[in-house]
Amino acid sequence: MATIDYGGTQYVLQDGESVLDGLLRQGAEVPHSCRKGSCHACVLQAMAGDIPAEAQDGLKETLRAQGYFKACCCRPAGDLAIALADPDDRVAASLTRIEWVSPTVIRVRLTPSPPIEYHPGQFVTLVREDGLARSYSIASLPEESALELHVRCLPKGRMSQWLAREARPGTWVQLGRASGDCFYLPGDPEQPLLLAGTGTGLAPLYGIARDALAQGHTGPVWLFHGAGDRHGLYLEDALAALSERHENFFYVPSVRRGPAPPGIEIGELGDGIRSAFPSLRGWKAYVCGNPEIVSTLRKQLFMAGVASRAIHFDSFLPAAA
């Protein structure tokens, strides 16, 4: 069994224990949000020991080179020496607006001092001063003076419930680095984009087509939001209005169940896609929102043509209570 220095304090794992679950499991404190590799939240630095490969995957190659690993896929076969990532990754950010955007989501603005490095649909960990940490999609541009987040407010999200209820405008916390590979990048303004999402899966994709047709984009760029009822889209009338400002971008709402207003669609996200798109040979795609409707739509729409390599996704996993 291993044995982890963290902090000075030596805590011993148990067979196939995760070094998270095992620190957690013994009192320790570890930021820590989803628990399964995609939040980053508690990204750990080794300081002496030898870290299982997998343990890394999905961290820039600098970070790897300093050690860092995710501690919930990190099961070593040695005893290790970590601590935890260096404060200077992290900024503090004051809180500046919170609203409901529906009645299950909020929209969160926050500045951070000094402002971060990101590429919109990247995600961020937002620490509480408690070391509560949840990590969120950017819905902003950069060149916005304030970033943007569309949190769901779960019925016992500590996070969330916290963010709606009681955090103010004024209110510090801290901002890890921008992580995640779904974004734009420039290099085929013509390549038509097809962008999909439920729930607050939009929060990364608005980001992305404002980013693609603030960047010059001129094929077309689709966004496909889904929801199971009415009540669960938002920002519609900021995406009709983007829709109006750029006779390349189109924005398609749609629900699960009725009734709908006209010029919202109802019936399953990937059957509108399907019907509106027969043949996606040659798009770009970008996915986001719950896991299982992710792999859902990655199937379609590698399915209807598109390269597999041109599939960009996102899957929200909640947070482990």
The other form holds:
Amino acid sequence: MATIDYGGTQYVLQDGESVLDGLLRQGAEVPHSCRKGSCHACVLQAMAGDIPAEAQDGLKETLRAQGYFKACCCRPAGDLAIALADPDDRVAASLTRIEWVSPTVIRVRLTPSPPIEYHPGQFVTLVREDGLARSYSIASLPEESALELHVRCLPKGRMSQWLAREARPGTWVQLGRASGDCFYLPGDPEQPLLLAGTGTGLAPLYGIARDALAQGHTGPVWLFHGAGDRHGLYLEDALAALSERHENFFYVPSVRRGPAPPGIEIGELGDGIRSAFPSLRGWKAYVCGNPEIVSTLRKQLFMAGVASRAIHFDSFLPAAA
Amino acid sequence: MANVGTETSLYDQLGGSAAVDAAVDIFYRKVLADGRISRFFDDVDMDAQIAKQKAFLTMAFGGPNQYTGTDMRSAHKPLVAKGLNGGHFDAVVEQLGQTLSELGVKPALIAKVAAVAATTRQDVLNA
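Based on the form predicted alone presented above, generate the structure block for the form predicted together with its partner chain.
Full assembly next; the chain just shown is listed first.
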């Protein structure tokens, strides 16, 4: 049984329990969100003791060297002394605009100070004053003054309801470092790109598409956005305008349940892609949104000929309660 | 472990890890498309599945691998419980052969690969 010294208080872990679970169970406060190692909200720093390798998976070399680790993935063999990650990793950000873009989605703009480095399509963890943390994908481009996030408002979503109903322009939050590997890389400007996602999976795809076009991508860029019904679609005007401005950008909205006006396909997202492109050999793909749909689409795109290494994806894991 | 000796190993003749990389997508696509065996490969986690296919190909190519008979047995036990049998094993080896054939590997080398794969038959089937 490992004993964890966290800020001078001792916490004993149960067998097989993660550091995060053990601390939370015993009433400690630790920022956290996905609990699966993806969001990096629960990164802590070890001052003493051995960190299992899997707890540092996906962290930068420089952070590993300083003993940073993901508390949710850390099941230590021995005792540890740990502390909250250096708050210097976070920057303050002021909310500048919050608007409804569909009945369930808000677009949140915020200005980090100082500005943070990111690639459109990566995600950041947004931390409220009381430590509540959630990760969101970035839809904006670095050259734009504000950071743009799309937030799906769930009836019991603590962060989303707060952002939608209580937060105001001028409210301050904190942002972690941008992370994730679902973003555009220049180097093959003619390669056809397929961007597919559901719900707020549009946020990273919107960022990636505009980033690719801004970086001079000349190959076709197809964005397939799927929703349950037409109220789940959003930014349709902005995307239509983008396809007017770029002759190599194509936007295909679809809904699983009709009715839908002309221009919106009815059916499964994957079926729409399949009928448009029976073969995707040589393409690069980006897939974002609901984990089950991401998993299904990845396999489908792979079977249609996209190389496994050319499929980038981001599964939106629900925040654990 | 890789062959020791003056002769070029099967793994090197096939092209080593680059050959594994070239084969893995083609092979994984084939087994997923093969109705006889796809259910054994249809794991939700595609990355984990591809890692497993790479390990398998490395082994079948006579390359460096960490497999022991015991690992093979325990790894395939849940699949045997789901009905994995000799017919499925043969189908996998067949798809492996087709993959290599598509990559232009000569029949004599494909036969050697199939022979290496065959050595795992008892352990895979928990026979």
